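One chain comes next, on its own, written as structure tokens: the form predicted on its own.
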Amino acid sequence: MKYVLEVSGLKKTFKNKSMEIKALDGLSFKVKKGEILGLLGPNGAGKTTATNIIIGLTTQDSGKIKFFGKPPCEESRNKINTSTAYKILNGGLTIKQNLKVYAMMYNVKNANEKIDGLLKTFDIYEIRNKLVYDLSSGQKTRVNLCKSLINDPEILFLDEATAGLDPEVALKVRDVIRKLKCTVIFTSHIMSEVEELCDRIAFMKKGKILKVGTLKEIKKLVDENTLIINFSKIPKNYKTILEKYDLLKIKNKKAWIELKNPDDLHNITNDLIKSGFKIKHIQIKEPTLEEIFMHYYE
């Protein structure tokens, strides 16, 4: 089966006495088996509402969801799981007790063995009998990750999966995510994580998908690249000469010039050489995912 998750025309409006908030406005997307889809958008874009509807915590006003080509049912719900940095665990229970509750919910066989393996994977086995109430935010994040893998899900929703983690722990978590043999819907405000992990990226705004594609395809949406030139020698009037270009900055014989058309590269470098510059090194820098994100949401 090509698509394990299909979302079509989801709409959701929250109402109170004074106003209506349209959280989703015809949201549609598909996720392929085994891929990691990055779902990006500013606060209020509808990411959390969409996830809560898909996993069954909230009902939509209209629209359809299909798991493995069929409408949601108990069988398909047992094949999905989720981890969020904002999920509230039972603070009065220990780490292991919390995970045992979820293991019973999913009818996990050999639960103790499964739980201990996950605790060791995320380096929290030694504190397994510690109350969740006494955990740091990073430790709670790791417990939630254990919870999300307790049933070996075929579709996994990860919301801010590395929130509160030390850099070395976050690195290990990303390595675990990369090796998962399941489909992942991944949201994060850390753009480098999205670039590193995701097969495709979807930009979401006001309850809709704006653009979706691979990182390479997404980067083509913004034409501007940056031309970075290191000079071994610059003329005295270098500032006047560089003013004719879209100069971003110059520092320590290094200039950053906005390159809107790659065909301009030859003309710019040729002109600089004729003007007395001696070029040591040239680099063309593509826009980062964060820069593209800001382009769409500014």
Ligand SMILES: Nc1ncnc2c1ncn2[C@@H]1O[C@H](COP(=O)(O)OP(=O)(O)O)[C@@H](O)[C@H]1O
The other form holds:
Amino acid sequence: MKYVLEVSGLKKTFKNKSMEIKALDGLSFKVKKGEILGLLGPNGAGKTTATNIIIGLTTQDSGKIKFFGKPPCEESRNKINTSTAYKILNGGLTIKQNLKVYAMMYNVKNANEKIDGLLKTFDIYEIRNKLVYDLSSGQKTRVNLCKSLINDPEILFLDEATAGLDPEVALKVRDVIRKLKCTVIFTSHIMSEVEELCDRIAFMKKGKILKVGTLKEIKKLVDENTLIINFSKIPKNYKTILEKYDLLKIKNKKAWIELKNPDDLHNITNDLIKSGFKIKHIQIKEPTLEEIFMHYYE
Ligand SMILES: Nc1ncnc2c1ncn2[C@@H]1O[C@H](COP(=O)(O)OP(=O)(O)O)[C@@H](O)[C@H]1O
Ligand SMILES: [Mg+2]
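Any chance you could show the form predicted in complex with this ligand after that form predicted on its own?
Full complex below, order starting with the chain above.
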């Protein structure tokens, strides 16, 4: 398998006058061509530091990075790009002027056409002559996204790149990302977004990867599903009967029970029927990525 990005043993310590902060502590991961890898982790896990080192904005203390099987070089740098919630635009220039600067840096042919196309994709063509200084944070986010696609990157780093977008625009951006024919390394605090977009997810903590896998594999980390039962009839002493299970909630003849083992389903439902419950509907809910995240980082 050919990897477009290989990161091995990245270490980075920030040294301030009074203390040292170990931001990366041997970070390693590999990304295959065309996949969307989600980097998830609590604040301070090292996601931004990792992204900044990989794209060449800052340097590592040790560890190696390979793009397309080779150490970073001018050729590979031209094939990557990034969008981040952090400020990288020039407030004193208009949206279009900012994008022109980047188009020049990447030697983009037909820059005007390319820029206009991107502005239209992200619905900011009408405001292209506005100063970046006067934009809302959501509008700046969209300019950053245009900037990140200006060189048709083969690897795109999106670090909290959808921050500040209203739901409608965020939906559109996810649609654009999904249709991109490039490899994406994606960090976001919005779990549903990661769940929807990413082919693989890596859990980061204290500068390292704890687990990496497909959503299916990650979901297996937590066995507990929730059994949701709608009853058409419940016996008078229902509370006492339900007490023996890991009951999460009961409301309006609907019970939420923790299902630690799928094999328990048969016994629980049989038991309930024998005790006088009449079941109308049963549903088993897998944990969401957010629930797994909370479970994993407790
Ligand atoms: N320039 C810096 N100077 C000092 N400490 C930093 C700097 N950048 C990041 N850190 C620290 O490194 C750790 C990782 O930060 P960061 O990579 O921003 O995490 P994340 O993006 O996962 O929230 C944090 O403890 C943060 O405070
Ligand atoms: Mg960050």
